[in-house]
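Only one chain is included here, represented as C-alpha cells and corresponding to the form predicted alone.
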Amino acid sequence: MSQRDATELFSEWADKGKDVGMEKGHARSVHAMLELASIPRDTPYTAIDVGCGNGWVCRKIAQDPMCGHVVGVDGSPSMIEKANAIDSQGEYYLATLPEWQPNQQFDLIHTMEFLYYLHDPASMLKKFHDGWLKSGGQLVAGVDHYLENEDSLSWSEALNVHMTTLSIEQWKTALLEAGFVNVEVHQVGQKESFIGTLVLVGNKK
C-alpha cells in the first residue's frame, strides 16, 4: 500500500477533532521552544509558523506586544479553515510545501513537527535560510520524529505516512550546511518515557 500525504493525515485528524489533543501535547515542547528564541526585541518583529495546523501558535505568538506581524501555513485544508473560523483576523495560507513562497521575509520562523514529514528537508532548511528570513532572523524548529527517540520510530509505518529519520547530529549539520549561523541544538519537554523534542535554533547572518 502506497503511502499517504501527511497533509490527508492531519486533515483526518482535525475532522476529528484531534488538533486539539495535537495542541495540548505539544504546548509544554512550543512554550521552551519560544522561550529559546533571541531574537531582537528592541524593534516589532514579524513571524511565520510553518505547519501551523489551526493556528495556535500563531496566536500565542501575537499575544507578544512586540510582535507586529505573524503568519501561518499549513498543507492541510481542514486544518486551515479552522485557524480561520478560530481567529477570522489571522492570517494564514493553505499551500503545499516546500513548493510555496511567502511574499515577505520574516524575523522569526517556527515550526513545530513539519520537517520530518518532507522527503528533503535539508532543502527547506536552505529554502528558510536564503528566501524566508530576514538578515539577522532566527529558525527555531522542533521535530519528535529523530533517530535518538526511538519511541518515534515505528510512527511512518503506523501511520502510513513518509518520515524522514536523521539523528541530532545530522540535524545539526543540515542547519549549518544551509548557512545558519550560531546553531544550537536541545531538548525539551522530557516527561516521563519521553526523551524530549529535538529543538532546532539558528541564525541567519
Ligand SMILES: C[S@@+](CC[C@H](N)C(=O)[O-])C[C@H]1O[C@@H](n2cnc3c(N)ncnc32)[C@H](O)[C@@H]1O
Given for the second form:
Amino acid sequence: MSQRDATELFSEWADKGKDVGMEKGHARSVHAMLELASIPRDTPYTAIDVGCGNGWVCRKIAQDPMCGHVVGVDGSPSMIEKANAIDSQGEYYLATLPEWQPNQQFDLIHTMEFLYYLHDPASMLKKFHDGWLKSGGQLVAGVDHYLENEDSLSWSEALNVHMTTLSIEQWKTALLEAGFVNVEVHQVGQKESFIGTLVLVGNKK
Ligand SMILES: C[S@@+](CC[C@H](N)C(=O)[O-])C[C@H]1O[C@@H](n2cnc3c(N)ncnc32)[C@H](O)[C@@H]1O
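Alongside the form predicted alone that was just displayed, please also present the structure of the form predicted together with this ligand.
Every component of the complex follows; first up is the chain already shown.
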C-alpha cells in the first residue's frame, strides 16, 4: 500500500480531536525548546511556527510581551481550520512545504515534530537559513523521530506515512551544511523510557 501524506493523517487527527493530546504530549519539550531560544529582549521579535498544527505554539509565543508578530503554517486543512476557529485574530497559513515560502523574514523559526515528514529535511533547513530567517535570526527545531530513539523507528510503518530517519550527527551536519552557526544539539523532555526530543538550535550570521 502506498504511503499517505502526513497532512492527510493529521487532518484526520484534528477531526478526531487528537490534536489536543498531541499538544499535551509535546508541551514539555516545547517549553524546554522555547527556554533554549535566545530571543531578543530589547526589541520586538517576529516568529513563525512551521508545521503548527492547531496553532497552540503560536498562541504560546504570542503571550510573550516581546513578540511583535507570530505566524503559523501547516499543510493540514483541518488543523488550520481549528487554529483559525480558536484564534480568529491569528495569522495561519494553509500550505504544503517545502513549496510554500513566507512573504517576510523572521527572527525566530520554531518547529516541533515536522521536519522528518519531509523527504529532504536538509533542503528545508537550507531554505530556512537562506530565505526565511533574518540575519542574526535563530532556528529551534524539535524532532522525536531520530535514529537513536529506537522506539520511534516503527512509527513510519505503523502510521503508513513517510519519515526521514537521521541520526543526531546527521541532523547536526544538516544544520551546519545549511549555513547555520553556533549550532547546538540538546535532548529535552526525557521521561521513563523516552530518551527525549532532539532539539537543534542554530543561528544565521
Ligand atoms: C506531529 S504534527 C505536530 C504539530 C505541532 N507542531 C505540535 O507540536 O502539536 C506535524 C504537523 O506537520 C504538518 N505537516 C507534515 N508534513 C507537512 C508538509 N509537507 N507541509 C506542511 N505541513 C506538514 C502536519 O499537518 C501536522 O500538523
